[in-house]
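Only one chain comes next, encoded as structure tokens, the form predicted on its own.
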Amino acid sequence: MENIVKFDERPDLRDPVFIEGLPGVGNVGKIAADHLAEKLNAKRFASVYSKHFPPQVTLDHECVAHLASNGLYYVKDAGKNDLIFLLGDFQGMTAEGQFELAEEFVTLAISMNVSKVFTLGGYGIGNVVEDPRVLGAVSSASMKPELERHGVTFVPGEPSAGIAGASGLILGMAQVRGIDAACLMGETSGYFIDHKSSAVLLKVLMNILDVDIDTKELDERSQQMDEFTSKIKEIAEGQQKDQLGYFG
């Protein structure tokens, strides 16, 4: 077995936009994509199984086993386009697996005549961010002006280490296969699950897609994140003062 794609249905979609939101840095992209799909009542239409996922099953509330997988979901008449979401709790465990899965996902996207691909992720900078930006990378420079109008920032050479994992490889594979694609990355420390960065990323994505959903739950988690980081700063400043007092 390499990859198995099991379809529950084959929806008829209009110029769908493909959105990837798998786990990554700070889970920024996953949280944003999961929230958007949930609020739009996205319907699962296919499951992707692969030997490149962890060798395990998970159990639901009735103790029924489910093989590790990613899911494909769709929403019709969402904003300017129909939408396809790639969601799940797993990425490929090896470099080879990452490449094979990215190729599988882009091939699936092409088979469904997608008009554009967006991959979502986090951009880890190693410290707490008070006002996270959304950085972008594109398959073609011609895409930049429109994304900039919607709040995406482009910084030459950033991320300096490139974009690893599904978000980067699906972007790159889409470019090779001739599909317009962009990776949107919310700034985050990279040290913890970052709902604040996810909320900022989601609002930019909503503007791009011309979609309006309730973000109250995510905004509340974002507020909790602010309170959490404020306490961390207070503790750090207190420790610094203690150290200065000791050496003084």
The other form holds:
Number of protein chains: 4
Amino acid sequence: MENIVKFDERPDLRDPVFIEGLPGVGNVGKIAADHLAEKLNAKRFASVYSKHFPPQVTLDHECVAHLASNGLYYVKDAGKNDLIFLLGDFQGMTAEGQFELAEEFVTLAISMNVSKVFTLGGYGIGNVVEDPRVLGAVSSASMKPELERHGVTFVPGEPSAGIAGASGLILGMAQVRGIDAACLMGETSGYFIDHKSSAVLLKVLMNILDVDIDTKELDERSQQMDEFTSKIKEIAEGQQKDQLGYFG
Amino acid sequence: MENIVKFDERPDLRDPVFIEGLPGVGNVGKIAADHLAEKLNAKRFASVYSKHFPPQVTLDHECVAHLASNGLYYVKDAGKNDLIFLLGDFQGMTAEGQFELAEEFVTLAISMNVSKVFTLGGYGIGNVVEDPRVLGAVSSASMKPELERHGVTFVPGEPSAGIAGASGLILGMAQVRGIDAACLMGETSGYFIDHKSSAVLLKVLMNILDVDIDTKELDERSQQMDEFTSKIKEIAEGQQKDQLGYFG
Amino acid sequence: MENIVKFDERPDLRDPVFIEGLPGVGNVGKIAADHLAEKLNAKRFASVYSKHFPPQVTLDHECVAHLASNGLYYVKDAGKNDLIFLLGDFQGMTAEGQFELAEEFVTLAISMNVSKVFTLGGYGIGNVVEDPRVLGAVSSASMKPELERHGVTFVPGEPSAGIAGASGLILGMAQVRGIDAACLMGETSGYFIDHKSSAVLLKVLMNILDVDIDTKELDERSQQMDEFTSKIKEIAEGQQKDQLGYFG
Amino acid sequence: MENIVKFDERPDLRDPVFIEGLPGVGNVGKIAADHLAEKLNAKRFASVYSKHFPPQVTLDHECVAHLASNGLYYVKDAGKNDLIFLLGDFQGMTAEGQFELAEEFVTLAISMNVSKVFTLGGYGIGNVVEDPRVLGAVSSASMKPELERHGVTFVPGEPSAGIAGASGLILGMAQVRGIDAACLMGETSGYFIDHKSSAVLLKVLMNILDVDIDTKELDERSQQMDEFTSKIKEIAEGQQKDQLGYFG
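Okay, that's the form predicted on its own, but what's the structure of the form predicted in complex with a further copy of the same chain?
Full assembly next; the chain just shown is listed first.
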């Protein structure tokens, strides 16, 4: 086996858009995708098992075992397009595994006639971001004007290190196979799970997809993060003053 | 080659139950399975060779070489069901190898129309266990009442780290392929080969399978372990008292 | 997937010669091949994607993503033969990956009826080289006289450590498949990107292929390197004199 | 590619015996096999290339490149049987690679109707051996009497660590595929290339195969080793005496 794809249902979707939200930098992409899928009552229709995931089962509160997997979910009639979500707790554990899985997902997307692919991620910049932007990378320059209108920023050549992992590979593989694709990245420090960056990313994505959901929970967690960040900053500044006084 | 499966015989079994007992934490599962298979005169009918086992042969007392393998054994008319045992000294050496082998075993089990799969293991808790319980994880919650009646304990979400290796993967793979499966785990410290935990696990398994064998040898080794553990404890307590005296 | 080969065009080439210039020691081969391909306006006609490349996309100044790849380029009517270039920023990341890719490239070369293969590389000798030679290794001894006439030096048994990576494997694989092939290696220290060694290598290659291009840029960078090297040498010698004076 | 097998010739052999002599402990097996093949003018008829060998070419004194390979050689009418030799400078670099190659070789052996397989190796015992024995391991106990008659010693359960690498795997794989096979191991310290152990191993093999060759060179090197070993011993004993005197 490379991968096993198990379908619970074969949904009939209208011009679907494919949205990847697997774990990554600050879990920015995962949190946004999970939140959107949950609020839209996305329904799991397929599971992907792979020898490239960790060799283990996890247990739920019922002691029922679950082989490591990624899940595919769908939503009908939410916005301009039907939606397919790729969600889960794992990425491939090796470079080769990541390629095998990205190819699997893009092949699945093609078999379901997706018209566009969005991969969601975080862009780690190494320090706390007060007003995170959403940076974009695209399979073709022609996609940029529309994304810019919906709040995506394009910084020439950024991220300069490229995009690694599922978000990068699914974008690249979709491009090779001739499907329009973009990676949307919320700016984040890269040091912790970043709900604020996720909230910003989610709102841009909602704009693009023309869907409307309640983001209150995410907004509240964003605000908590802001308060926490301010407090840290005050303490840091207080310490600096003390030190100046000490030497003054 | 991924794996080579070599059949010596194709037994005709009635509603067989598949029991995995490969090496693992404290060898709790292996010892219980080996003991049960031996006492029931289980007969080896197939060998599985794999590039995921160590690249070597071992020699017996006759200097006859044996390529690293796992063996399949059967027992007819022992209890409610005929039995198939998966036994051996090796697990796959890599994550991918463990997946390939688990898939091989579950495919074999399906081809033999097994009705249920039990994987046996140890649950390492990091300290000496006086009265080890047998914890369970299942492919479906509906299996729990019967297992509980036979002495299996279900602790919500435990083992919290999930179940790694052959016991976990065969359970998970069986579930994916639609076969009822459970992992039974004897509690153990995880620091040594634990015959006592094996004896407890074996008795629960005998209850479930409705088979009866002589467990005297295993019980004697359990008792030796108890005596050894008590002695260690006495010494440890003696030292503590001495130390109190010293400071007293 | 092992590799994906995507053709933009299927050029009709006359007796083509295949030239490999992937990254390697001092990037000597890559710089020479990139320079020649650019000056001859070589046209990209195919891309090779592989799970053996790093799992990532890079972004250009337009924020367009590019999956890690090697590219095939062609030039018609440049010299005695049409030319095919294999260029890129990556080699396979593992030993197995390097074999898979070398086999892919040689199979592609054969499918395009190449008459000869040249792989370009650097030969790291561990100290600064004032007048780098171009060493050769061949698939068959009968190729040597012509290459020697064009400036290639053959030193019996050198490089004594053999030739690793794409340059070595493509040469070896071509030989196994019955195609004349040679590896041309510019001598270099092995400690930095060496434009001077590339310029020497390029001129030998131009002789062999009977093509003529402007090498001014590369010559200028060679001269800069010479000046830099002389300066380093003067400083080193000055220090030595000082030390002698100190002890004198 | 896993492996590429390239035939220069398809020899028509009478009841051939297959002899493996790849590098290993003390190179005991390789030296014996190389020597026998050379003296019998064995002719190379096939080359095995593999992605499991190091990714490189080596160069001969003519600067001709050679992709890492193992070679198959044959000898007709040398003794009771025609002979096939497996010789070379490499074994597979990973556990999986060793399995893939062993399977390739045994499949080749079967396709050429070999009646028996001998794998040659060294048995490292950790100290200098004055009179090395030749230990044996077999695919079936019925092979032992004849081998014992020709000078092979069987020590129950030895080597206790089993036999790793090509010699072990080809033996084990031949057994699985139903071919009589034995591994013959010259005792050796394991610390250096051991021509003496090779000479002893070679003579036992010559007995078994009923072939006669000139072993003068190997005998001379054995004698040199004996003299060297004696000298080392004298020095060591001298030192011991001195030390005793010192403390006396």
